[in-house]
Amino acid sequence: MKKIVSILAVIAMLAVICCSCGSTSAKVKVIDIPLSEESYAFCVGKADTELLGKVNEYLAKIKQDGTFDKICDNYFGNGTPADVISAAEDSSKDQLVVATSTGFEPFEMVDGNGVYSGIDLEIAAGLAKYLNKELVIKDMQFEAVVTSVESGLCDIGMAGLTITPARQEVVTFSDSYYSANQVLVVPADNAEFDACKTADDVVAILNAKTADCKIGCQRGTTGATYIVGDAEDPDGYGFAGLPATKMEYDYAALAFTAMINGEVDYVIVDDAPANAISKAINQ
């Protein structure tokens, strides 16, 4: 994987923390075994059928002409991530107002100068151009993204959003553009899961833990639900849950910080940010 040019400020903070803790070898590793599968999509307001149609039209176009593959190559291959600039919101202008939540590398990031990058935000820039609109990016906590679209404060949510029945009740999702998996991340010197071959092997070890075991995650994400479970929710994923204690953070990278500091034992997060953040820490 290519070194990402636009490194999230939180990732830089991780490096500082590693040094300040007196450890030059604070590393992490991803247990590359999918614990669940899900689909990402963008969301629009229930009544905004025109925008929905245009979004799906644009997604089909960039998948057919190779643009989507090129954007992904910017983060997973040999390409160079593009800077994405947000205009100031102005009701007198024809704008596409995008709700996102940075800190979810490589889908949405922002550097110290307020310059955005990421798979979702490169798509957002292209979509705005396709619609002949000015792009406005509104960065917020992940849990607020769907609500901001539902309430009409933003036109579209583009934040590594998983399609779920609960979210479908309040917003409408576009066609799926990316498939993701939940994975476990552990300290690099942890060998508990090295012999695991399947998700059942990983879960068997996790199910042997107690509430003393702490697992970090990003607030409001599938990873958070995976830890506590939702088997009794008819609209949920059907996750059984784990005996460990859930520790939520506003950004995925902060859960990694907590693990490096010994505040949590493991992290559960989507595979793309898991690999991107781990690489930034381990480089």
Given for the second form:
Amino acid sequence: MKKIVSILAVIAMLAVICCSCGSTSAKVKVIDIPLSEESYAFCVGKADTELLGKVNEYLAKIKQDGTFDKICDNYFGNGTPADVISAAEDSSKDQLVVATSTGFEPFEMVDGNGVYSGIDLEIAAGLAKYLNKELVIKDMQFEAVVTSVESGLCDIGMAGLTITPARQEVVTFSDSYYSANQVLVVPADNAEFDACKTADDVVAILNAKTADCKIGCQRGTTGATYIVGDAEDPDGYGFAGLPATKMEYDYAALAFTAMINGEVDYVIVDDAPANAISKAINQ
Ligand code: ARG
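Would you mind giving the form predicted together with arginine (ARG), to go alongside the form predicted on its own above?
All chains and molecules follow, beginning with the one already shown.
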């Protein structure tokens, strides 16, 4: 009897989930046109040439033996994401201390039980094993990732980090493992960019805006730099900048929420998280 009741409860629950999926309409929409060309890499301390060599060696190995593709498939394809567990930091042990900033799916996520997953963190787990070290994950605000590696608090930054000239001043990047772009995300009912075919089309519309137009982004990211521009900075990435007002949030998903609540008009963020966060919101 108990079993039947619980089976009925499961069926009822599934029905509720299915109905709610069908009835909720999309809230956000990704304009699938690359606005920038960026390369992700891991970063280590300037003096840490030994770790840098090992990281590049490991990256080459997993790119070659199919491990990297398999990890990506866990998030973009049919694979199942693996759980990544962090040990407690203990300076008496031989550990690899990784700086990351979760909430950037599919590269770094954490669930309510402190279990990590994501492309970067699955690579982190494999790298720690390759180095015969225990993995320690330090989850922090994105802006702290590079500084924590620069100051030696962490051994390596693994956070969907774009190689930029300014960051290269203070840390050393590994070989690049992933190509990414900034993209524009708009409310689902916004048709302004529907006819756009190229980045120039999107930028022409954005350039016709004024400071009244608010664009949300994650604090300290290349998305933030894209909005304000850095073409005049000799250390800059070369972004021209937009006439809109930049609105920074601690996490990418918070910028999406702000857009749904009407606090910002658009969001600019890296393409893979743009798609992953939009998918989760629109479900
Ligand atoms: N690629 C962008 C940058 O390097 C965004 C990275 C955000 N990463 C994160 N884990 N939140 O600035």
